[in-house]
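What follows is one chain in C-alpha cells, specifically the form predicted alone.
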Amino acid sequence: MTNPSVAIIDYGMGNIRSVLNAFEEVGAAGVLVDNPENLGSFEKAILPGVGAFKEAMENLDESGMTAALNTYVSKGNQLLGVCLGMQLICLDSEEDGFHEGLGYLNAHVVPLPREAGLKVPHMGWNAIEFRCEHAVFSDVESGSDVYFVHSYRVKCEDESDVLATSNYGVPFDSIVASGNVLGMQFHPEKSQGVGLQLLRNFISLK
C-alpha cells in the first residue's frame, strides 16, 4: 500500500518545511502545491499559515488559490487548516481592520485579551480540552498539551462545530469542524507526539 499523500498548499505565508517534515513522520507524502490547478488531484489538503490575515487572503486571491480552495472544499475533499489557516477558514477577521476569509467556518476571529497582564501573542504550550467525540481525537487525551502561536482567537457561532477549546485569559475555540473543514489553532507539526497523532488521524479520516 502506497503512502497516502497530502497537498501543503504553498501561498507564501506558511511554515512548509516543518509542516512536510512532520507528514513524513507519520508516513504520509506530503505534496506542496502552489498551483491552482493541481489542488483537485488530492483528497486532502492542510493549509498552513504564519503571518497577517489581510496579507494571506490577498496571496490565496491573487494565485488563484482561493477558487480552486472553494471547488475543492464543495466537492468533499477534507481540508486542514493550521494557525492562521484555521483562521483564515473562517468568515472575516479583525485582524488590522475587516477582512473577509474564506467562509467555510460560521465563525469570526477576534483579538486575544490583553488585560490581566496576559503577553500576546499567546507563545508556547496549552492545553487542549474535548468538548465531543470525534475520529481526529483517537489515541489522544483530553487535556493534552500543543504549541501556541497567535495573537487573534477564533470566535465559532454554531457551538457544534467546536471539537476542543483552550483557555488564555478567556475560553477559546482551539479545534474546530464543519463538515469536510477542520481546523487547528495551535501548530500541531510543532506539538510532539500529540500533534502527530492528530496528523495521523486527519489523514485517516473518512
Given for the second form:
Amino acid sequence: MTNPSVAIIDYGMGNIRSVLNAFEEVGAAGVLVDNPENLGSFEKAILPGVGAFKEAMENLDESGMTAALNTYVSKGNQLLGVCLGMQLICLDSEEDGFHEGLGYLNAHVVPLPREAGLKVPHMGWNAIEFRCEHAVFSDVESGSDVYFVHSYRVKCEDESDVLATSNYGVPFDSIVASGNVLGMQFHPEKSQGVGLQLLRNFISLK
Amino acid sequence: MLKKRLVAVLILRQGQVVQSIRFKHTNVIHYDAVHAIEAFNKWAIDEIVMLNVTREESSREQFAEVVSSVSRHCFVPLTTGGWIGDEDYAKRLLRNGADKLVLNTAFSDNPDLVRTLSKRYGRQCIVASIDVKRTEEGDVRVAVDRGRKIIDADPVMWARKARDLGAGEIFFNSIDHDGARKGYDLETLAKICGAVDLPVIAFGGVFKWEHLAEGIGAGADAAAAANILHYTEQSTKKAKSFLANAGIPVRREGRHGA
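Now show me the form predicted in complex with the partner chain; what you just gave was the form predicted alone.
First the chain shown before, then all remaining chains and molecules of the complex.
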C-alpha cells in the first residue's frame, strides 16, 4: 500500500493544519473532507477537534456529517477521534450541560476533578500506560509521554475498550477502541516521535 | 505524572531568528527559522514559542509565512504571537499551523479582542505575555508594546486580569533579565505563580541550566529560554538531563523521540 489517504474531517473545529502536517510527515496523504458526501470514498478517517462539545456536535449535525459518519462507521471503516474528537464518539458529555454524542463508544464524558494543586485544563506532557496489547502500539513503549490539552475526560463503561490510561489527579482513559473506532485524548500530531508513530500505526491498521 | 516543560523561544525580527538582550535585537542566530526547528525536533524540546518583535506592523505577513513553513516541521505545540491586533490575523496564524496565540498589548489596548478569541478558540489557546520592568523607584511594573510602554500595573494584578479576560496560560518575561544571563526574575515570577491558577512559562535571562530549575522551583510549569538553547550543541538534551538530575519530572526521549 503506497501513500494511503486519510480523510481529515473538517467541521470548523480545531487545528486541521497540524493534523495535515503530521500525516504528511508519516507519508500518508491527508485529505480535508468538509462535504459529507465525500467521506464514503475513504477507509480511514480522523475526527480532530479543539473546542466545545456542544458546538462541535451542532456543526456535525447541521452539516450532515453526523449521518455520513454513522454510515461510514457502520460499514466497518476505521475512525480515529482525537482530543475533542475522542469525546464526540462517546454517548454523551457533561460539558456545559448535557449533550448527546455520536455514540460509537460506550462511554461518558465527565469533568476532570477540581482538586487543590491541579490546574485545569490538564495541559502538557503526560505518560500513557498500556492496558492491553494492540497493533496501534507497535514500536511505542508504555510510559511514553504525549501532549494533552483537555478539561474533560472520557470514562468507558466497558473496561475492554480501554487501551491506555493516564493519570492527572485520577486515572483516566487516554486511548480507547471499540471495534473499528479509536480515540486518543491527547494530540498525537503534537506529540513528536511517539505521536507520529501512533499515527503511522493507525495508518497501517488492518 | 504531568511533566514540567522545556520551551524554546524563537525571537523573530523581519523573519529571522535574532538574539534578544533587554528587548534589543541585533545578532541574527538563524536566517531561516526552519533550521532552528529541525534541530529542536531532534532534541526533544517540549514546545516552541515564536514571537515577532519587529517594530513595524507591516511585518505581519512575513511572520505568518514563517509560521506556515515552521509548522510543517514542528510536531510539538507551536505558540505564536506579535502584532495580533484583530480576529482575522489570529485566525490566519492558527490556519498556518499555530496551536496557541500569545497576546501582550491587546490585554491593555484591546481587551475585547482577548475575550472574543478566548471564547472562539478556548482558553487553552490564549497565552498572556506579561513583560515587567523595574522602575527607578524599585517597583516592578508591566510593560506593553514590545516593552516600550510601561503601564501603571502591578504584575500580579495584571496576571489576574489576564485570567479574567480569558487567558489560559501566562508567558512571563522581565526586560531587566532578558538576555542578561542572571536567571529569571524569580521574585516576580513566584508572586504570579502563587496568585493565579494558570500554567506559567518562565522566560528571560537563562544562562545556566540551574536557571531553568530555579524557574520551576519558583512555581513555573514550564522553563523557557532562547539564546542558550540556540548556541549550545544538543542543548535540550543537556537541559533535560540537568532537570531530571535535579529531581524535576521531564519528558525524556522515547525510542522514537530521537
